[in-house]
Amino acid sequence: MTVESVIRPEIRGLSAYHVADAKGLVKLDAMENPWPLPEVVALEMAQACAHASVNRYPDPQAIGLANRLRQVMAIPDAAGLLLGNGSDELIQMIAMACAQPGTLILGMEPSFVMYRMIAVFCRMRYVGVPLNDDFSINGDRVLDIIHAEQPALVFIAYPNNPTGNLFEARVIRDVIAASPGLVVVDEAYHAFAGESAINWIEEFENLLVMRTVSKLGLAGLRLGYLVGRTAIINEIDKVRLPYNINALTQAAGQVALAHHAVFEAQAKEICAMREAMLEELVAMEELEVYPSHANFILIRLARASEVFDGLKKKGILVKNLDKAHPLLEGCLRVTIGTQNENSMFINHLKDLVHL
């Protein structure tokens, strides 16, 4: 036996999803909430997890957690709801349910890399439509490809990662209306965006809205959720692995969502710090700064990789996108951290760009 004889060539050609080692660094690379849980929430979570029956399989439908999500996230009563081990698993489930020989996934680029990777996993074709230079969607081009290729799936990140911008709602609606298959609006950063497509579900039968609680401050729970017409959700549910939401996530998630107001307040504070950081970055003539509706900011600068290395030597880890996509040449992405972390980043960045 050889690796070549048993592993598909397209899998051998992939690189595994890379997570940087952040040990000992100020972690501003992964769009996480920078604050630990408030003590009262942490204690309630600990009690709930201590009483979880980990010797038994968890509720296969996670009914208690699902009902709490419906209430807190104002999910329409008539809509179907499916939970996933993070939004990554939901992307994979959607693709698996739709995968047929020759079927196509359409995405915008640059965007979340898992859309393309999961297309490969599921032996689907993938077409990435380049965004405009300002990272807006080229609506006419997308519609032309939809008409020509008839994709089974279209993924739209709203706001987009790694650019941070909200695409024009009118263009997204045109894409949904023109698509013969499913359109997934990925709202991973909805807590910071102020906009959502979730109320369009009653209008468009082919629309799915996907979210995660990771960016709110619960990344360690690995909990995503998918909302759409019940008939479609029921079909996608058939490819879900049994017991995909573990007992501890179910217990801790219900406690966390009971304190949702705490996380909403933190999201508002992060938005305020984002606007303050944007002002400081825009004032730096050496940078091109892109507007953001997420909890991170994209900047473009000369010597981006050198500056990235310099920040890392100073103990600050951001995301280097310089080689990730042609449209991201010279780009770094920084997550909004605590006030002190943001100040450290700005001060060291100023020193490095003036070298």
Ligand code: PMP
Given for the second form:
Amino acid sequence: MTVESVIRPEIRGLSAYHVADAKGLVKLDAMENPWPLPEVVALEMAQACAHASVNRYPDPQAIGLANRLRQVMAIPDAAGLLLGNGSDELIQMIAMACAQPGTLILGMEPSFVMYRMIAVFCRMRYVGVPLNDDFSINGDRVLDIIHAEQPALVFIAYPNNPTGNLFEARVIRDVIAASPGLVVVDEAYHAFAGESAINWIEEFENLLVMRTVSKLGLAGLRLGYLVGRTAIINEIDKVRLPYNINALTQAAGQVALAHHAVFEAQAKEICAMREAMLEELVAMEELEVYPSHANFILIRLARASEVFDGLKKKGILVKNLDKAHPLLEGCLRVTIGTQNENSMFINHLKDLVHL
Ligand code: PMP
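Beyond the form predicted on its own, can we have the form predicted together with the named molecule?
Next comes the full complex, and the chain you just saw is listed first.
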């Protein structure tokens, strides 16, 4: 046996999803909430996890957690709800349910890389439509491709990662209306955005809205959720592996959601720090700074990879996108951290761009 004889060539051609080693560094690379759990929530979670029956398989439907999500996240009563081990797993489930020989996933570029990777996993074709220079959607081009290629699935991150912007609602609605297949509006950054497509589900039968609690402060729980028409959600549910939401996530998630106001308040604070950081960055004439509706900011600068390395030497890890996509040449993405971390980042950045 050789690796080549058993592993599909397109899998061999992939690089595994890259997670940088952040040991000892200020972690501003992965859109996490910078604060540990408040003590009261942590203690309550510990109690709940201590009493979870880990000798048994968990509730296969995670009913308690699903009901709590419905209340807290204002999910329309009539809509179907599906939980995933992170929204990553939901993307994979949706693709698995739709994959047929020759079917296509359409994405915007640059955007979240898992849409393309999962197309490869599931043997679907993938077409990435470049965004405009200001990172808006080229609506005419997307509609032309939809008409010509009839994609089974369209993914739109709203706000978009790694660019941070919210696309125009009108363009997204045109895409949903023109699509013969499903359109997934990925609202991973919803807590920082103030906009949502969730109320359009009533209007569009092919719309799915996907969210995660990761960016809200619960990335370690691995919990994403998908909302859409029950007829579609019920079909996607069939490719879900049994017990995909483990007992500890079910227990801890319910406690966290009971304290949802705490995380909402933190999201507000993160937005305020984002605005302050934007102001500081815009004042630096060496940078091009992109507006953000998420918990991170994209900047473009000369010698980006050198500045990235310089920041790392100073103990700060951001995301280097310099070589990720032609439209991201010279770009770094910085997640909003604590006040102190943000100041450290700004100060070191100022030193480095003036070198
Ligand atoms: N969608 C988007 C747009 C993202 O940026 C991310 C995380 N980087 C995810 C989905 C996945 O989130 P998770 O699997 O943690 O729920």
